[in-house]
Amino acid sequence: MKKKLRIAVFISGTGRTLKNIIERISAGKVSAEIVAVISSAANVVGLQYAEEESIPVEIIERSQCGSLKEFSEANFNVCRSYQADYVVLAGYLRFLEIPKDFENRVLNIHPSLIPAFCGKGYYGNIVHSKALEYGVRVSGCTVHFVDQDYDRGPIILQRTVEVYEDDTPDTLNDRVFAAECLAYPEALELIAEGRVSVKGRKVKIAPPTTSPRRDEIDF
């Protein structure tokens, strides 16, 4: 039976990501509420998003906290105050350690192939520039759960993009952008359908229920 989540999503630059997702719950593309924004820093961008749409915003930056570990709990001790189903990183760069309690909780989408061009280090153009330098044929994103340790958590979905000659970063970006755009609310709505299952570093989806409609197909 189809869930409604209740996700809080983290953000630490532009919020396009958040904005997207924001866009499909409008839409009706995606059964989610945020619940809350969490941003590593102040004077993020995306912060608009989240006051637009009256969206509770909480600030946690690393600097407040003494220890990874005291930063880590900082912030799920807010999503769990806010009662959160599951954690969506979006464009979120601080590292966390996931406690116990939202392992197979917390999703990330990666502009990479993974297990290409990922881990410490890469994100945004830098990933599309090794990806160009290396000559790969084609790219695009993955939207995976989170461990304890840099995209390497169970892959949920991959979408792919081809890679044009004339490609530069920027090109390439926009391109996988659009990809994530697909993949990231996809993903989501697979999960409030409880279609998705994890064993060790495999993710089962299971066949819907019932045929979507025409309308629902395309994300």
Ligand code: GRF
Second form
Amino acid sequence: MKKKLRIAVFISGTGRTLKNIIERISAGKVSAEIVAVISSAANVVGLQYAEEESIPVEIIERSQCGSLKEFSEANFNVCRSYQADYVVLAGYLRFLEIPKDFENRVLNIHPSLIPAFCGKGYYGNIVHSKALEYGVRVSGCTVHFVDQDYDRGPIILQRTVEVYEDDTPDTLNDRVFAAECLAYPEALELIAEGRVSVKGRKVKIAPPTTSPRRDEIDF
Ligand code: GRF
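The form predicted on its own done, now the form predicted together with this ligand:
What follows is the entire complex, opening with the chain shown before.
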């Protein structure tokens, strides 16, 4: 049975990922409702998309909270208060400690094929510059569950893109972002369909359930 996921989307930047998720939900491609947008600062550009859609916004700044634990709890308390089933990190740039009740319920998208070009300090065009410097022929994006370390949790899915010899970080970023616009909604929809399970660091995606035709039913 397909579920309508209640998701909280966390942002720190331009909000392109948030915008894409809003559009995919409106187009009926993702069975989800954004119950809240949580921003790491008040002046984050992406907040405009939440405002346009009248999605509740919460600002939680790292500097207003004491320890990492307190900061993380402040964020997850908001998620609990909105009864969010999943947290979707969308260009969110703060480190969070994942509490027990949100294990395998926090998703992130990273603009490379993890475990390449990831970890602390790898964000934005830095990722693409490093990929180009290395000379890789393919790059892509990774949707994964978030655990207690940067870009390390179980991988839900990856999409690849070609790298061209005349690519710049910007052109590669455009191609990878186009792949992200497909991968994140796809992962969310798989979760809504109840097809995603996690065992250790492996994610299993069950095949789609199709109802048998009437003449196939053994009465
Ligand atoms: C992308 O690089 C994505 O992989 C990463 O954040 C960037 C998008 O940020 N998670 P935004 O949605 O434009 O703010």
